[in-house]
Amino acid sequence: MINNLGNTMFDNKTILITGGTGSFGKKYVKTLLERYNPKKIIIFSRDELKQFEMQQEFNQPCMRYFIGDVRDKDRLRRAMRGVNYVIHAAALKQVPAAEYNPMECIKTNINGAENVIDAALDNDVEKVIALSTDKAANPINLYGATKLASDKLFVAANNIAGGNRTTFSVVRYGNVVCSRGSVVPIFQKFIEQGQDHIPITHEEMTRFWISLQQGVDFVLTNFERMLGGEIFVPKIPSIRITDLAKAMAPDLPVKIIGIRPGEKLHEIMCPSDLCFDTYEFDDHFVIAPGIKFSSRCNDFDTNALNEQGKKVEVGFEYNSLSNPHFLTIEEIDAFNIQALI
């Protein structure tokens, strides 16, 4: 992935991050402050305690903290005044919770996406990137279905924009190593509690493997790459969950507890049904829009950085099981998981 050091794209710019107190938001802010000289960084989220705690770590003069919910369009409109770039990271993400509370998930993930789009257009924001998930590809759970709907909204927003300069794109990747809700902190908790086993939902389960910093760097670079309407997918390795357990707790046996409601055995990030719209680049894939734009670019084999891509083969699917790059137990162990928790 491209190194952003020396780039000035975010210098003297105002950036707003919805759900900015989460794992991604904190790492994104840290990276922006280390590499750029932003005019303002606005954290937009609904939890005042998390904002208070984040302010203790990030209290630079450029930092702003807005209490607000993406369900509240008026609050979003006010927060986005003068904003150049938006990263939409706010979502209800827990799969079982979404299954049991479907309307709440829809209100945040779908209605909230519409509100972000409207507020960005009303304020003539330059660029918006929405964070997606592997679960939006061929979804089998409500969370994935709401994120698929959200992805479709952000892609179509480029047509809604008309002559407005605002462009919208999506970044999709799987579970982030050591982020809140990922399996790594759960395993670590069992280890620290002195449990006599590691619980695993299925012995054949696989997942894509990406660090928080890799995810942040990918989003930063895609602000430069984006034409508007693409779904960006990084090329990353896969792991077997049993190998992760062995790397973290080599002396503990695993116990199979069964797949949770709405959980997949393997992750898919580029479905085979979309192979006709999928392009392969050196370090990522792009899923081009299925719709045609009336006033935007419709050619996605070359991005704004002049990187060249090519159509994937018919039937291609980017799947954590068929991924040619799997990490070994030794490679997982060398990742220094403990330093990331």
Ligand SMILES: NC(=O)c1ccc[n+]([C@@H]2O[C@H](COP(=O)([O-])OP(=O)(O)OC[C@H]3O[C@@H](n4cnc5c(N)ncnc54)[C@H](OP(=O)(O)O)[C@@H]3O)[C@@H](O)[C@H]2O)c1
The other form holds:
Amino acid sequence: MINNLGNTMFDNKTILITGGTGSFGKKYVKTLLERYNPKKIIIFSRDELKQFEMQQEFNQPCMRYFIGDVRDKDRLRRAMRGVNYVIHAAALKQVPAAEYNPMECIKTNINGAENVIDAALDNDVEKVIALSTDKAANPINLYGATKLASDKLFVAANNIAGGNRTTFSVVRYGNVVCSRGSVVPIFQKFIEQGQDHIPITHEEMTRFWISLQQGVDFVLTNFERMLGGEIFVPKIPSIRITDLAKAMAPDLPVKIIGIRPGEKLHEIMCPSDLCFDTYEFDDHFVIAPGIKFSSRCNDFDTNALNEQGKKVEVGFEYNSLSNPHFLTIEEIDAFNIQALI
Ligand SMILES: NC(=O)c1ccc[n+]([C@@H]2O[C@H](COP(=O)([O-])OP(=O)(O)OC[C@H]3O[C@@H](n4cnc5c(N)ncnc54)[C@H](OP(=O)(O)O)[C@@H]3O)[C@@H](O)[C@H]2O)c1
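For comparison with the form predicted alone, provide the form predicted together with the ligand.
Now the full complex is given, and it begins with the chain already shown.
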């Protein structure tokens, strides 16, 4: 991953983060404050308690806290006044909750995306990056399907921008190690409870593996790379879930409990059907828009940092199983999971 030390892109800028009290948002704010001198950082989310708790940790003069729901366009419009950059991280993201409450997930993840786009255009925001997930590639669950719809909205938004300067891109990555609801805290709970096994849904399951800091760094860099319309995908390692269990609890046997509704055996980040639009760069892929923009850049083999990519081979798929880079048990161990929990 490229790090951003030494550049000044976010100095004296106003940055709004929807879902800023979440795992990603807090790490993003911490990193911005460590590396830059932003004019203002606006946290936009619903729950006052999470904001109150975040204020205890981040109370610098540049911090602003807005209670608001991305379903509420007027509130977003107000919050985005004078904003230069937006990171759209707010989402409902628990797969089972989305299956049971589909309209709630649609309202937040799809209608919310539309509202973010409209508010950004109305306020002439310079750049917007929306966070996506591997579950949005060839989705089989509603969460993934809503994130795919959201991705499509952000890509197409570059075409409705007209004379407006706002550019929109998407960053897609896989499971964030130790994020809320992910497998690591679940295994950890079993270990702490002194259970006699680790539950695994399927012994062949693989997942992509990225740390929160790597995700944050990738988003920061893509603000510099983006032309508008790209889906940025980082090159990251895969893990076998059985290896993760062995790394976390070497002495405990695993128990196979069966694949859950909406769960895939392997995740995809760049589907093979999009190979004709996919470019490979040194440390990432770019899925270029399937549509042509009428008054925007349509060439995605060179980015705004002048990095060169090349088209992937016909049929190429970036998949957690076929990924050439797998972590060994020792490498997972070296990741120091305990420090991240
Ligand atoms: N974690 C992962 O493994 C992973 C992997 C790939 C992609 N992503 C994507 O990364 C993004 C951030 O994930 P995360 O792990 O930081 O999630 P998180 O910890 O669950 O945080 C979600 C944030 O969104 C806010 N939010 C939820 N509904 C909202 C609404 N209607 N209006 C305004 N704010 C709302 C939440 O605060 P309130 O509840 O207070 O509103 C919270 O601040 C999501 O878009 C997710 O799809 C995550």
